[in-house]
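Shown here is one chain on its own, the form predicted on its own, set out as structure tokens.
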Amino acid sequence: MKNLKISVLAAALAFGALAPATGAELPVYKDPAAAPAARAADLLGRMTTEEKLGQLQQLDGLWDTGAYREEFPKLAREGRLGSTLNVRTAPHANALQKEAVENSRLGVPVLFAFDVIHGYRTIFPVPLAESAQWDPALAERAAAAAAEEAYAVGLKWTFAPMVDIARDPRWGRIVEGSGEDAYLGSKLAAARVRGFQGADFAAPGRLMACAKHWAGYGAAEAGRDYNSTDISPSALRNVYFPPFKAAVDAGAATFMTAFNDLNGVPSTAHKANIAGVLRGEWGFKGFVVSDYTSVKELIAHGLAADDEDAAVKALSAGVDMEMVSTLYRDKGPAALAAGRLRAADLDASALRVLEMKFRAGIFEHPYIDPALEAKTLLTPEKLRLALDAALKSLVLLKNEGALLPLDPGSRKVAVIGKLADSREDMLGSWAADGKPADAVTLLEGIKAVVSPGTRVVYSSGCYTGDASEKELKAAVSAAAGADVIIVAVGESALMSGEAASRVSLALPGRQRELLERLKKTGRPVVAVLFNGRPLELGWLDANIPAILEAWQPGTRGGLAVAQALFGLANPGGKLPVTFPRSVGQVPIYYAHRATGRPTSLTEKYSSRYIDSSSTPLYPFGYGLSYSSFTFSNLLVSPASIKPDGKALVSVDVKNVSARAGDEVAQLYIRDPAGSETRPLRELKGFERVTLAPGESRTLRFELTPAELGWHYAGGFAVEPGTFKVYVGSSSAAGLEVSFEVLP
């Protein structure tokens, strides 16, 4: 500690927030009380080539010790090193933060980043999970909690949130997003915003967020990861650009670009994308990073002829960071003195970052204090915090003649299958520091629950690949005269994320048959869904009477499905994707286009399978609960507006039921005729709410331009006519009203 504090001195020294009585006067960008735009150009002008370069350098260290690698210290101390990933822990980033700030010529600070996207020790519920929550504080709650804990390690820079809005699940990465609304994907995206960054990123316990990937990565052909995309600039704009304009809103201080090829350009090339939309058309004022060598990448993409091709590339187009690959230092020199990169586009880049730099604080506290490690991360609070998100984030599919909640003095429960064993699969994929040894199972969490004359009874059954013959008769063998069997299912954390894309959606391994087989019990049976995307699941909605979609839930997620499943409480979450029938329904999402031909029950020539249902097993918004709500006096007011007016929304929600719940009002709206189509239904409002038996409540929401336009060829307008009005529990939602905008 004592070192520490001379290493703090030290630099305070250095930046002037101690400067010396030597009648010099300070430089600018020593000084704390200048504002970083002009701190960032004085200290800009001061440097070489090769350390501006530096600053758009980002390395990684190692991802499973959060050390920095052999050569980190001399680049630091050469000013070449402007930011790391993976490089944490006070040891780790002080030593390497020291060489920066004090051996350097100018002092500038080393930018530590992390993949923090759903908690950094404290495991939250995958994004996906997060987002089925329906509630945008519980995200921001959750978002503030893990960047508290990332920065006690020495962290500033998260690369999260991702808001690409997916609608194929067959794409491993929809778990890290918040599904296919963008409506919804904007809410969340500007709430996990303000989670990590705070009123000010440069305080204690805050991190500059990082909205990814710029742009249309959620839109794989085929659900096929880092695949090409080829989106229209309707859809561009209305469905994909959104949730990235709510995060600029919010403030967002960094932007990443996707891996994919849009419309013929690799995103990381992207001009009219980046400096264009991104910064031209809103004012976007932070910088942009690369994804992992998605520079070096624009070879193979077949952009770039070469690595200075490349480089050049990426940096004219406005990509001011490189992450991992070192084009920019390597390639950057020869470039420059050619004519073929412009003194101006490096200037610029690095400009961006070191302004960052100022605005997140690193100058004046660059270090971290040892002690705060232990202090902060798996207190009781955020572990209160993970199980309440939890069990937000759970849905309620199926509860065929009110099996759950289940009686926690029940004689005998069968829980069967390795996911409700498994601490590591309740994490799910990108779980930062988290750790499987923290992680209650659901085994445990029922154990937790039961009452003590209840006999709990374990078989691991099934995982996601081979099981023997053996290991299912073992199975059945423990479900044998069982009160109830509970059976987890689904994916382990590794078959969804980064490169997890799949072709089926079908449970893996022999789960379907270990269900078939239990079913032949006769003794009811409960599944519980662990997994990151939506499955198919035809065959267990109709024969298995209870599912709950746990998705995967955390730290805290094991005890959070016991609680709901013996009644300690009261699932509410709603699904924020369509779950298709069958894996040849994808893409399929809520928010379509009519077509000539609507889907017919009776009429051949429509748009119809011949071989399966054209609905999805359960849509968008779906969600059920063991309360039961009603909906009435859908009233909006007034009749009619003009293009620039607002409309006002009521409707009242009672819970006709004997059991407190939630339920989540969702308002969708549909524009039926215009100079361009739009789709049948858009979300456009929702609140979710808790109501006691028998309490009725009036919901308010607020239609603006916001809601009512789209981005038309011509631009976003509000276009005169009928406006229909849904509202519900879900995209199915009943009540329907309509009012006028008029010319």
The other form holds:
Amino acid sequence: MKNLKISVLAAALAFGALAPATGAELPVYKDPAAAPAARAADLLGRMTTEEKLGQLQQLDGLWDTGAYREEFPKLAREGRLGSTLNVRTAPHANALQKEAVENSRLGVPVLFAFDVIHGYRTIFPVPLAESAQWDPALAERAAAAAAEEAYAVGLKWTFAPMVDIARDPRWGRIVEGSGEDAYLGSKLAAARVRGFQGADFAAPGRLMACAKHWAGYGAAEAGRDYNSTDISPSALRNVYFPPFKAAVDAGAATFMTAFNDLNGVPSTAHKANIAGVLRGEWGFKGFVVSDYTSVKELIAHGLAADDEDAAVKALSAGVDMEMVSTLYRDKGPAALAAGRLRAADLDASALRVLEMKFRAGIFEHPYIDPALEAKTLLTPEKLRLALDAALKSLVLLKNEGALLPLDPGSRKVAVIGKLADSREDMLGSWAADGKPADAVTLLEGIKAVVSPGTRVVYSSGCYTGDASEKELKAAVSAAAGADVIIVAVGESALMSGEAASRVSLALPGRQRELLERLKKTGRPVVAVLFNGRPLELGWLDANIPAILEAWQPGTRGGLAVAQALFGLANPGGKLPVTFPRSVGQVPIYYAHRATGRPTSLTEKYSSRYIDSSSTPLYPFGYGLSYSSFTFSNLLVSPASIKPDGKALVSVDVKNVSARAGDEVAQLYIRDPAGSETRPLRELKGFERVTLAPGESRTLRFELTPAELGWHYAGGFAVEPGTFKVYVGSSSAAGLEVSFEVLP
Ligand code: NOJ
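Requested next: the structure of the form predicted together with 1-deoxynojirimycin (NOJ) (the form predicted on its own having been shown above).
Next comes the full complex, this chain leading.
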């Protein structure tokens, strides 16, 4: 009954039945035909200071249940609850919305937000794994599916995509982004924004996106979460900013500021970035939300003297909405009265929030149909997509003697390691409302793909912490006589993500020892890695014949890994981040600059270590396949262009094996001389292709000023001179051509 009443009211509102009888009296803000900006301006003109400040307040509901807190209905009735995070599902969202829409003076709806990062209920691979797909169109489809599910439980705003470039695997949040590269990161940022928002985020099944964390959060010193950052203007412009710019260009509705101090100004009060770069230079028209209590944290940072000062500094910098701390609301009126906060700044922020609410369509459609959830979550199509996404994110790191794929008709398969039998660890650290019970484990996946006659023996061996001697011994005896031993090692889902930085990149607990003992059995060992960051895999690489990187692969992850292990699928993902030999090499990334003394194995006074190689274990862009590919005929034309011209690159890629598979052709450039130094290689194009045995395809790439240019101290430019072009299967790509940019 209650639900019926809600939808009748919603329909009445939508058709203006509750509005005054004559059209002339209809306030502009209630007129769905009026432009969002005009409606927002009209509404703002009717608001008290408290109501305006209320629109800038976002409060946290109860994450576990999706319920709202006791005080929320009253705040909503008073028009003092602009948005919530974590409140969701029709009963909670609709009941709270009713207070805002039907029982408040102006009827402004609440905007419901949630961290829908890589799926809502159907969980896709973690973002770093999606990046390993090198397939933005697939990430876009996953984001669209996530939006559909989230919308069905009353949400209209996701705190995603996270587009922070990260070059330090100690930082646990590296798992939430696209890895180390600005170009790949930009393609994924745009794809995810498009996926969440579609062409119009007001449409049913779509969400407003939020590019986060603006800016530089991924460069946390020492890889310690929330730590300060010190980033050069060149690195900001060329490395950290591009994915954010791509998100703006793709139409991202909102931005979230970061927790970090950036070069002496905390991101949540960084006027030069928010008002200057984001709104001024890039023309961003959406609104900016703080991160969780990051307005209040301006005091701990040492920027703000007290609560009021923090509110004034954040709001004046252009941070429109305050997440969880309540300083705008509590200190705003006094700051305004004293002239410390400009009324114009408050109005500008309130206007931006209101305009987005109009654009999101929630004035016309404030409620969610309670029947939608059951019809939308975990549908067969979404589960198929989750399987496909997991398959495409697998990266084959080593496959000595073509040990993989395994024979599904094997007599005995030993599956070792708690991670092979852990549902929650398939989902990742930001799994929204993903339920471990929905997830397929590796053990289940293997049982599903092997022949009926195959004996699958499981032993937990060890997890990520300590393990007893008895457990390790049991694992070794379970493996005795197996045709193959499949060992799941890596990290638990909660070992990466927010507040999960590590000083060590080693396999945790007794995993290495477990592997050593299993190797001693003499049976072939395959290591499957579940992890959210690059790990130190030097020992594995030297001792284990086959290594498959599975990340946290999501709801259908275990099945995907099993299909790949047993040859029902062919891995073709590539690393979106460099895997170091040891943590001491961090930060290590492919797009570094040259030095005056390049690394040399024979020259002591070269840029190198006395106790390690300088090279990574696995470079950016690396990944094997059961197929083999060759690249040839790398051509560029014309031989010279003007700085505003474009060069066309073509290359042939051929599957020279007897098995169909995927290759990711990667194009890198280098500008070897100019007014500033640039990286040795810069990714500027890629394409993932599926090729049948023997099939060859000519791929074409365009190099325009967008790809060739660089943000120099004096601005963005393509400088005249020689440009080198490399194409191949990783950042170590071998084929090379060059062309000239004429003055
Ligand atoms: C803090 C995180 O930094 C941010 O990414 C997230 O969106 C908010 N909490 C809300 O959960």
